[in-house]
Amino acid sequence: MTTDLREVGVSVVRKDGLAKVTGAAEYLDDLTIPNAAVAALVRSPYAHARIVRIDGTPAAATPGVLAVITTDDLGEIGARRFGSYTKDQPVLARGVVRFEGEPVAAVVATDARTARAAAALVDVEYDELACAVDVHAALATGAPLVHETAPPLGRQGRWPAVPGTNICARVVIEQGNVDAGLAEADVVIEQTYTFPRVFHYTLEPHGAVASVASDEVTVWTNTGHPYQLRQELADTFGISLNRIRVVVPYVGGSFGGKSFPKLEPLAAALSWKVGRPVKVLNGVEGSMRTNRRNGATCHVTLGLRRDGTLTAKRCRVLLDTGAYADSGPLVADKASVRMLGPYRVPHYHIDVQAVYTNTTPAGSYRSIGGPQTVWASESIMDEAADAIGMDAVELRLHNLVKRGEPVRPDLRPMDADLGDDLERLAKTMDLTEGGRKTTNPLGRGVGVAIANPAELPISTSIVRLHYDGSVTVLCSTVEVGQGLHTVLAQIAAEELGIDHSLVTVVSPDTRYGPYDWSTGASRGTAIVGSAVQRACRDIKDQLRALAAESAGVPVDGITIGDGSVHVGGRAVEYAQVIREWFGRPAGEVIGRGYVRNLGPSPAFWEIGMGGAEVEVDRETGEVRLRSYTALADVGRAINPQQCEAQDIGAVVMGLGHTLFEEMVYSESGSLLNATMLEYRVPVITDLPETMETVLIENADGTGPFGAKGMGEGGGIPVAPAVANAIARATGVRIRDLPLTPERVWRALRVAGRAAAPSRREASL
């Protein structure tokens, strides 16, 4: 690797944290709209039902309320559907509520406590309907349909909803005969697995507020996705995109849970409709019932020979993608390349539904479909080292692909060395000293995960030079926490030779900001980071060019460096060289930065892996993490610390739904603990005695200086970690999650297995 950069590789501090930590920051709720409304939202107490009757005469009669809405009041645009890949989603229920908590009707006034106790007048008659809660229900014969139309294809859908079923979209992919790779095993092992529906739980609820007039609709936003959102709402009212403006501010928080439309299309139709502003916002539970994470069960026959070998891999995997598709669709086909896993297997076939059922729409987090395969991927391999007598870490090595196999023909061959990575896992979780003595069983367990992010590399920067030498970075990624504008300021003080301190890069506004994809997918340095470094690359050129005209000598004898412009052997600022050229102190070089290509996808392969030690409480059922080990391959790391932060963050995420963290619901669709006071998420106290983070940098990323996309990698071998962790403390295999001291209880209990092994018998 180069060691001769200056400011890439530093753990500068964070352009945004003075402002978030003094307070100083302004979210969504914090802006001063003029003239705004607020609206509250009247939900559905059904699963499924249909409407019969809306009455909103005694809530319009209350002093402040501005309206009383229905789909009925909103004529076409209430009659459209949205959805990025699937259009199924109406701005307020049209007839049928499909989950509980639905919008049926908003009521807009002139502040939030007038709105809330209209709604509550609000008289709706409903005729309850059959559910399907979860996704065996959803397939059973004569299950009750979600949908009782196929919806069509949104603009990047792929995967059509199959008619007169409650398959959202399918995605396989094979290789191979697995029957014949079966046959060639000499064990054979087949489970079942499933992970809990969970909930994103940002800081800051989703919200919008939209300004709808004759010439423009103008939307503030706490989205992840300005520009898909942009799309959308143009398709929702029928006009061009140039007439639709995404305003993004400080943003608490994401996770995927604000990727694609949300309640920005309702915000805006209810602004067309009353002729003002008007804000929508949920509380937790408002968005509990807005998005969460697909529930999913995996049921897996894995093959292998005596000495290790991998021969077929049969799956079917089913993702309960809730009463809405989002982008159910997009986490299936994911889920179909994270089932398979970095390992060689000739023969596959691997089959992925996203199914409807009557909950809480599902769509984007944090690794879409990895956390939810990779948990019963890992497991299984460690039951099948169980099963032949072999090291887990030993079997997982003979198996992986090298730098430069394929993992599936029509994907990027592997950019990381996955064999090094492991064994350097292995080793530091070696090194890593557990915290207190006990007499409690302890055991450990790894995860290995790969996720084939940044499938659509499309991005656009526009970097400003002033005539002082100071730098404006446009983009349009949003900066969710994950530290990114940070980041980019670096690269870009790196191409451009000077101190980050002067680098500024603001957050997204469709009317000025260059488009982008979106924000997620851990591709913002990669992806959004190539297009700023390319606009800055394209600024030393157009420099080159002025100091050549101003100094009337060839071009080609211009050098750039350190960042100043070599002209005649005396190097010239870049602030003198535009100076001298506009003949003032005015003007600015404008540089550009397109990306859509960088190779085949996936852009690149995040790398994350996982080793816990843990502690069982044989009395309670309790797990006690000892210690945690995260590995993240990163190609290089533009901000050491941050990405630290980000996998630790990752972690204490994947705890979440390992341990603590599911969504209940009801056999008549309702959600039981819609609250922070029922709903656990880990605290501090949660975390492990002994944390360690390794980052494997080889500078063999496609995005600037080597760097490769992290973050979402941390999160997704954190549950078969750990639950390896407690079969080999314990001998007991726990196959659904959330491992709650409960479920622990019983299964130990069940196998009759409390007492512990030794702690030699317990060490991988």
The other form holds:
Amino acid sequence: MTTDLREVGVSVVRKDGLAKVTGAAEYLDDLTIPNAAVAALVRSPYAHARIVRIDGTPAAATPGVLAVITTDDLGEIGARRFGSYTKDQPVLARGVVRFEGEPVAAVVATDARTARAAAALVDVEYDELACAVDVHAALATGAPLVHETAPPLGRQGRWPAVPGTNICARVVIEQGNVDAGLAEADVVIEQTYTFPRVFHYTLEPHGAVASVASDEVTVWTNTGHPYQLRQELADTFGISLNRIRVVVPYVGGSFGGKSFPKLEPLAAALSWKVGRPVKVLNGVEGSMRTNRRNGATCHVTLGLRRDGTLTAKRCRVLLDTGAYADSGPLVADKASVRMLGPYRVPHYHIDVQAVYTNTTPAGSYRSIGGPQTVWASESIMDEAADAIGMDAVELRLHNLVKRGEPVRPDLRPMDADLGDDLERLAKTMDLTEGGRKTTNPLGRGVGVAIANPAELPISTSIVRLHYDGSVTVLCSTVEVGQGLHTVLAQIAAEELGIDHSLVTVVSPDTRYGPYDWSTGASRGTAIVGSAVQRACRDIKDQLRALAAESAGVPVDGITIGDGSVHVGGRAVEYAQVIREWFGRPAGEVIGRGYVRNLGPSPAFWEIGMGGAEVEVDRETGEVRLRSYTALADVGRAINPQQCEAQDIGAVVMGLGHTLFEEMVYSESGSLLNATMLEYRVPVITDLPETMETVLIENADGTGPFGAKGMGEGGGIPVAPAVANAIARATGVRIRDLPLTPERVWRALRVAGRAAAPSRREASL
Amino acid sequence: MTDVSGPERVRVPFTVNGRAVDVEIDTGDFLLDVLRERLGLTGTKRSCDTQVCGACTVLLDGQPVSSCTVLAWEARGRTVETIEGLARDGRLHPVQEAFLEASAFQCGYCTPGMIMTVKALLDEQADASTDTVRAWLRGNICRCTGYVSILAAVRSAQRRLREARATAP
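Got the form predicted on its own; could you also share the form predicted together with the partner chain?
First the chain shown before, then all remaining chains and molecules of the complex.
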């Protein structure tokens, strides 16, 4: 590691810290938008029904109500569909509702209480239809179709829906001949693993305030994707991109749940209709009807030789993507590679289908398709190790791809030393209790994940160097809590050779800020950071040219270092260069940074490994975490404290889907636990007794100063690590999440009667 | 007999962050809405609306309460403290300083409620054990940090408060 960096590699205090500890940080609902009316939504009580009639007359007569709006009031906008990958979602339900909680009508009033009271007066008559509330029902012969005709692809769409079925998107990757590979195996294991539908629970619910004027649509929103949203709004209104303005304040968590359009098209349509700004704000119950993670059923067949060499893998993954595609097709695409995993498998066939069901639409959630598939692939690795009597870590080390080795022919070769990483994790776990070997080795388990993140390395940045030497960084990545404003300031400061306190990073406003693809996929540090770094280099080039022109000397001999321009042995501060060139204290230098790719896809591999040590109470089925160790291979930690914080946060979030979380639907598609009283997320008393994070820094990433992205990886291996540890502690393998006390207790009871690992010997 | 009449307008005098206020409200108004919408104190956040998450925590006569489920008229004649009242003369409260330096926040949405709960705890039990800290913070959900940095911040705040007491005249 080089050590000549001054601003990078330092845990500076977060840029957003003061605002956040004083309550001054403004989130969507804290903004004052003059003259804004408030909308309350009328949501469907049925999972699937035809809308027969909507009577808004009594609601409209309520004092303070400005309008009761249904799809029929919205003209062409009501008929259009939005969706970046599949254009299937209407602004308000049109003719049919496809999930319980789908917005059917909106009551716009002068205040929230009036709007809510009037919304209760809207009378909707439904004709209930048969519904498909899970993937098995949705794929059964004669299943009710969530969408009667296959919706068209969206602008980013690559995976078409299959007509006449509920298959929203299908992705198949394959290599070699799986049957031949399985025939070469000594042991073949075949199992099914399920992952529940879970809710992001960002503390701040979804919302949007829109103001549609004659020449511009403005939306203040807590989106993570201002520019994806701009496109969708432009399509909804049929106007050009420069007439859409998306403004994003601080966002109270996203985790992917605020990616892509959510309530914004509706807010804009309502504002267009009533002629004044309109605010639409979810409560938690509304957000649970807005987006969730794709549930998954993963059927895996794995073949291996007695020496541990994997020979073949066949997987069929069914993702429950809910009533509208959202990013489901992209989740399917990513799930295919994440299902393959970090191992050398000569023959594989992985078939991933995103399936429409009559439930809350599912989309992006912290490593899309990662936790679901790695739950299966890392559980079966332990089952395979048991089957051949090999240590689970040894089995993994035997099969991990090496640096430079292809994972798939069309993707970036592995850019990390996975074996070293795993050995480091195993060693750290041995040391977690003050250097002693752990006392309960039977209760330890690991999970190893690689993810191909950084979805589309397309970012731009504008960096403004002011004539006092301070800097404003414009980029359109949203500060959702990941700390990117701080990290980008450090990158800019390092590149320019100045102190990070001189750098401000501003929040997105598409009227002024430059294009960015998205906030998510662990792409901020590496991709947006690269755009910022390039903009700073552009500034340095310009400063040299300005200094040369001012001094009347050739640019060739002018250099930059230590925050100054060196002109013939004289060090000139940046600010002075600007003032001299403009002739007075005025002007600025504007740097541009463009990123359109960072070499082969993905821009980097995100490495997340985890090890759990558990104790299981056989009387109650309760799982107690004695320790958890997480390892992230980050290339370079721009801000080590923030990297560790991201990893710990991801792990604890992962404990949610591992131990507690599940959205429970009735047979008729009603969400039965739609409040935080009933939906259990990790609280502070759920922490493992000890937690450790290991950051691997080899400066081998494609991002600034060798950084890779991170922040998602920590959550991916949690569930298999815990389940593998439970299996070691109890001898009982559980293949369904979450690992609630009841589920564990039942599994222990069943196993008490007979231990029967389900596998067949290929040689038989 | 149950009174089924609609909300009444009443005047509610109380003290917020050391300032006397007198607000006309509906009897059905929650304290959270009055703080945010009538008094402009938007530092207190709304999330679960069911007294589970703790994002809306304020102190009522020094005790942490979920302002999303406390009726505003319950504050009559009492003192309310919100996140906006913690810093004095531009100086952060030791709990705020500790949260800032330990980076005990990410998105920041739970932070005001979290800090108010910690403030109440340390006012009452300056040397609270880690188990006590966990028990108090069980009612404050953070989805970002994984809580580890929050526990570190509380320990740091305890140190700061001890030092402040030791050096107090």
